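The chain that follows stands alone, in the form predicted alone, written as structure tokens.
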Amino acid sequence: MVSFEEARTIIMDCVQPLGIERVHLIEAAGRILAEDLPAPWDMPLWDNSAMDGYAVRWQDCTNTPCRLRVTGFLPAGAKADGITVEAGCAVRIMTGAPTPDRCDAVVPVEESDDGQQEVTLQEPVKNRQHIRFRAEDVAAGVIFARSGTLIRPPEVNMLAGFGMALVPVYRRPVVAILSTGDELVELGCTPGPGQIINSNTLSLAAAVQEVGGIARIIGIARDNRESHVEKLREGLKADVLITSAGVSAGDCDLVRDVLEELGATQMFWKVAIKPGGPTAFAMFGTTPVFSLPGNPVSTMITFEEFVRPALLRMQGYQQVFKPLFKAVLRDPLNKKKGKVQIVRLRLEKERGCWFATSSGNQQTAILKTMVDAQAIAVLPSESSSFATGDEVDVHFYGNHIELEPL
């Protein structure tokens, strides 16, 4: 049996980012950039106005109010060729239009009388004000986005500004998902005596998609060697294989034996955590294989703590573990020493601090407690009791965007 920390280290040592693919810019959002990108040209490409107003010579406007003759007009998209700001004159200009020759300041229309033939400027003018100068944002040849960058809307905007329709990103892992057991029936069937719906496959597929992977459901392996061989062999063709149930020590728990028969190398079996102790991890060549417990709560918790970080690493993420932060317990918690315990929590923020309460019955058969959880406490193995008012390490569970750590 390995510790919680050892299990994570073993997994992270075994997984690497997948290959690189080039995808259309809009499909790159939310992905990880796989190459450093140099700017192909200056941004902006020319000096241009940052305001609607008047292009002027700063030295003509040292004393205000001052009156200037309007000698031209430059809308956005126009060329400034042949247009010059002469002494005592101004050129009406729109935001984004190139600044004309001899212009060294732009006066916003709000600071003038909005004249058409002549204009009176009301406010003092500063040299170089309201002009966006060539290469002020990014100079040609400068790396503007580095490998490992998460592509967000701002990166999409800059990539589009540089005309990059195809973007190199790390490939999304194809994740095969397999549940095991004669008692399982698929969604849409009415379960009979002794049967349950195969909910784990669907929750795992949802978790894989939430983290950016491509879920491939391959069905149910029945409790015989032939079915396990067939389904596991199919699953090992994916980038990652996740199995649910059949990983303990019962007569029908065949997953680990069949994986070994097919050539997988077991890296560990059993982790000193609760829930989720009978988790196993193996490698089939470069394919990670996560064999998770069959209890739905244990399945989701072990996915969160072990599989999710691995899938992020395979997509090029550098920060793969959810950050821990402190929360104050409103109620006491007790556990046995020797294992990390994962506790499902609700959170509230008061007076600048997070306060945590149990989200319900912590028995692993109680799914509603998982549904109600906003966060997970990771209670260290060496501790056995936590009093009301004690601080514990927690991290968010799921995408609770209304909650942010301090």
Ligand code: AMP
Contents of the next structure:
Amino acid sequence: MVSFEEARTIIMDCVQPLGIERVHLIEAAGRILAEDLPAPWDMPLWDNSAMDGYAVRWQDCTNTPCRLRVTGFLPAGAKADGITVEAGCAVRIMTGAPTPDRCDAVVPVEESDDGQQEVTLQEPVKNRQHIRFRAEDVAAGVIFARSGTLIRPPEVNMLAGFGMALVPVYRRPVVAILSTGDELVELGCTPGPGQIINSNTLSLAAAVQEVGGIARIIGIARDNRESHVEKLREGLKADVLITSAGVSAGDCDLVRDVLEELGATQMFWKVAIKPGGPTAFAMFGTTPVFSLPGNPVSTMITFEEFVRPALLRMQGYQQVFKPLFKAVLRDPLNKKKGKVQIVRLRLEKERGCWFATSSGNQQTAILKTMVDAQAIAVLPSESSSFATGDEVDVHFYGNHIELEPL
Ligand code: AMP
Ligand code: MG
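Next block, the form predicted together with ligand AMP, ref. the form predicted alone:
Expanding to the full complex; the earlier chain stays at the top.
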């Protein structure tokens, strides 16, 4: 038996980022950049106008109102070659168009009479106003995105601006998902007496995909050695294998034995956590193998606390554990000393504080309170009871967009 913290340390020591692949920018969002990227050129590449208006020499416009002759027109996309702002003149210019020679300020059209041949400017003009200067955003050669950065829409925009269609990112792990048990039937079948639908496979696939993994569904290993050998062998070909059930101390719990027979090294079995105690973790070469308990709530909680961080690390994420924050209990909570207890919670924010209520019946077999949970409290092993008003460490569970962080 290992502690919650030991289990996490063992797992995180065993996993590392997978290799690098180059993906098209359209698929890069949500991935982690695997190289430092220097700007291939200046951004912007030439001085250009930040406004629709007039390109001027600012010293012509220090005494306003002033009147200038309009000698040219530069729409966005035009070339400024050969166009010069002569003394006492202006060039009509649109946002994004390159500024012409001798231009040192742009006057917004709103501060003029919008003249076509001649223009009257109302406001005093400052040197360099409304010009975006070459390289003022990013200069050529500067690292504009570092390895380990999460690619979000702003990174996508900058990568696209630099013409980078292919982006080096860490590979997504292929995660084999295997359920075990004679009582299971697949979705689409009507369960007979004693049978239940294999819901864990689908829920694990959803969880794997939510964190960027590629789910490979292996199916069901029946409660006999041959079936376990066949299915586990198949699962071990993936980057990660997750099994559910068959890992407790029951007569039909074969997962750990067969994994060992196939050459996996058990790193731990049993964690001082409730729910989720019988969790086992093994390594088969570089393939981590998570053997999660079969009870759907235990499967999901152990995925959340142990598998999710590992899958994130394998994709190059640096921040792999969900940040904990404090919530004030609305009701007392009791627990046994010696184990970390995971409690499913509803959250409410009041006067800048989070308040937590149990989402209901916390028994392992109750799925509905997991469905209703917005957050999870991780109650420390050494504590025994919490009173109303006590603060506990919690983290969000799932994407509850109705809850904004403090
Ligand atoms: P076991 O670890 O095999 O004793 O299973 C623990 C509990 O989880 C039993 O009630 C199983 O019926 C249930 N269970 C096991 N596998 C699944 C699964 N794939 N989907 C839903 N429930 C399951
Ligand atoms: Mg079983």
